[in-house]
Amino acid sequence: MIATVTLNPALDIILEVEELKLDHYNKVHNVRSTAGGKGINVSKAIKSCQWDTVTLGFVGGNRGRIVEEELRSSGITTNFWHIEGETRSNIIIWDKKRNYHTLLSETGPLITEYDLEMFYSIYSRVMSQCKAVTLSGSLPPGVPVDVYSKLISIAKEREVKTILNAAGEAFERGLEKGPYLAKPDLREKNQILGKNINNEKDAIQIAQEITQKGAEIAVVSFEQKKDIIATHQELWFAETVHHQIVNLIGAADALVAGLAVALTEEEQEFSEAIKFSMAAALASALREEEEFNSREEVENCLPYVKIKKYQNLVKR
C-alpha cells in the first residue's frame, strides 16, 4: 500500500465559463466539485494505477464529509483526523475559450496541538502497513513548518520510502531528514532554496543541491513539460512531447503518483520509472478532469515521453 498525506485538503469547485472577463459579468455554464488537495490528487492517480492507497490528514465540517465520502466511494481508504473547523474550498475557474485554469485557494482551518498529536498517532500506525508515503502540499494554520521533517523521520524508522512535494521552509526542513525523493512545489513562485528556476541549467543546479542536502532522488520541473531528475550518481532530462494539453492542474500530482508507484514496483529500471511518472503527468494533462482513470491511459502516453541521461554529472 502507498500512503499519501494531505494536511490541508480541500473541496475543489470547478466553474466553467466561456471566456473569463475581469471586472465584468461572467455566466457559469457548468459547476462540479471534487475532493482536492495535492496528496488526495496523488491518491486518486495511485488508485488508477491499480495500487491500494490510504490518504491521511485533517478534515472537518460538511466539506470534509463530502471529501471523505467521495474518496471512499472510489475505493480509496481514508484515515483522517476530524477537526472542529471546516475543510477549505478551492475555486477553479476554467476559461474554455483560452483553456486557462485560474485557481483561488483558501488558507485552511486552524489545527490545534491536540489535532496534531492525534494525527501523528494515526500516521505512525499506518506506516507499519505501507511501502511508501507521499507528503504533499501546503500547511494549514497551526501546523509547524517542521512537520514534514518529523513525518519523514517516523517513516524512515519503519523503512518506508518518503516522497516530499512541498514548498518554502517546510520543504527545506524536510530535506534535513533525507527523504527518498524530493520534488519542490513551484506553483506559487518559480523559486526554491532561494534560487529561481528559469531554464535547464537552473533546474540542474537545484536538483543537485537537493541531493546534496539529503534526498536520494531530486525531481525539478521547468517550462511546464520538462523535468530534471538527479541522484548522487546520475542526472537525467525528461520531457513530454504531446501537443494537445488540456489541463495542467493536477499534472504535477500525477507525476508524484507515477513516481510513487514506479519506485515501489522495484522490478522497474530507474529510466523506466522516470518515463512512467512523466507519462502519468501527461495522462492527467490530456483530460479536462484533474486525474486519469486507468493505468492503460498512462501506458498509452509512454511513446510521448523522451528522456536522456547526461554522460557526466554537471559540475556546479
Given for the second form:
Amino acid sequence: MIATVTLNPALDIILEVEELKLDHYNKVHNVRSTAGGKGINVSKAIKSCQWDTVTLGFVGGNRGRIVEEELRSSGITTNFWHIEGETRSNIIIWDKKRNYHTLLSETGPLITEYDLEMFYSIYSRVMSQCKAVTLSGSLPPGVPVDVYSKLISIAKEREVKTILNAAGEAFERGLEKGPYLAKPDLREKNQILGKNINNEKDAIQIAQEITQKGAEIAVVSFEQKKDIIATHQELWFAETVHHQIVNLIGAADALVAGLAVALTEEEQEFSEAIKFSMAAALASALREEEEFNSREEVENCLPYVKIKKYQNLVKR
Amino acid sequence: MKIKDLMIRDITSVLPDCNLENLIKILSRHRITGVPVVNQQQEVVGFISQHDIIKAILPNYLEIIDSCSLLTEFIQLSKRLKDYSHHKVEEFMNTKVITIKEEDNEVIAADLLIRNKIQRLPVVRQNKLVGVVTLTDICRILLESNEKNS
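I have the form predicted on its own already, so could you send the form predicted in complex with its partner chain?
Zooming out: every chain and molecule, the one shown earlier first.
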C-alpha cells in the first residue's frame, strides 16, 4: 500500500461559462465537483496504476464528507482526521470561449494542536501497513512549517520510503530529515533553496544540492516537460516528446505517483522507474479533464519518454 | 462477490488508550456508531460501539429504553458519560473481535453480522485493518445485482 498525505484538501468546483464577463451576469452551463489537493491527485494516479493507496489528512463538514465519499467510491482508502471547520473549496471558472481557467482558492480551515496530535497518531499507525508515503502540497493555517520533517522521521522509523513534494520552507525543513526522494513544488515560485530554476544547468545544480542536503534522490522539473533526476552517484535527464499535450495541471502529481509506484516495485531498474514516472505525467497531460485511469495508458506513453544518463557527474 | 469489492474503504480506528471523550468526538464527526480498536501495527484488537459504552456505564438504560422513566435515566446517562469521559476505550471495548478477510464473500459477511448482532464488521488483510463492511452495503450490492439480472 502507498500512502499519500493531503493536509489541506479541497473540493474543486468547476463552473463552465461561455465567456466570463466581470461585473456582469454570467450563466453557468455546467457544474461539476471533484476531490482535490496534491496528495489526493497522487492517490488517484496511484490507484490508476493498480496499486492500493490510502490517503490521510484533515477534512471537515459536508465538503469533507463529499471528498471522502468520492475517494472511497473510486477505490481509494481513506483515514482522515475530521476537524471542526469546513474543508475549503476551490472555485474554477472555465471560460470555454477563450479557454481561460480562473481559480478562486480558499486558504483552508484552522488546524488546532489537538487535530495535529490526533493526525500524528493516525499517520504513525498507517505507516505500519505502507511501503511508501508521499507528502505533498500546501499547509493549512495552524500547521507548523516543520510538519513534513516530523512526518519523514516517523515514516523512516517504520522503514517506509518518503517522497517529499512541497514548496518553500516546508520543503527545506523536510530535506533536513533525509527523505528518500525530494521534488520541489515550483508552481507558485520558480525558486527553491534561494535559487531560480530557468534552465538545465540551474536544475542540475539544485538537484545535486538537494541530494547533498539529505535526499537520496532529487527530481527537479524545468521548461515544463523536462526533468533532472540526481542521486549521490548518478545524474539523469528526462523529457517527454509528444505533440498532443492538452493539460499540464495534474502532470506533476502524476509524476510523483509514477515515482512512488515505480520505486516501490522492487523489480524495476532505476532507469525504468524514471521512464515510468515521466510516462505517468504524460498520460495525465494527454487528458483534458480527468486523470488517466489505467496502467495501460501509462505504458502506452513509454515510447514518448527520452532519458539520458550524464556520463560524468557535473561539478558544481 | 468479494468483500474487497463492497467494503467501505475507510480505516478510521482508535487505539485502546483513546479516552471516551475523543472516541465520542470521532463517532460524532464521522457519523458512525462504532469503530475498530487497533494496536500500533493496525492489527484489530477489539471493537467499540455506542452500545458498548452505554451498556457499561448505565446497564439499565438499554432495558428501560421503552419505559416512561426514559427521561430521568437519560439525565443520569449524560452525567455518567461526563464522569467517564477520561476512561479508556480498552475498559469498554469488545475484545472477542469478529473480523472478515477481504477475499471472503458477502454470504459469510452477512452471516457474521446477523448471527453476532453487530452493525459493522472490520475487514482485514494479514490481520491489519483495510476497511469495514455493513449489512446495508451488502443489501445494496445484492439489490443492484438483482436489478442487473432482471
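All figures in this text were calculated on a predicted structure; none of them were measured in a lab. Numbering follows the first chain given and starts at 1. Just so we're on the same page, rigid core means the largest C-alpha set that superposes within 1.5 Å between forms.
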After core superposition, I'd like to know whether E16 moves between these two forms (criterion: C-alpha shift of 2 angstroms or more). yes
Is S271 displaced by at least 2 Å at its C-alpha between these two forms when the rigid core is overlaid? no
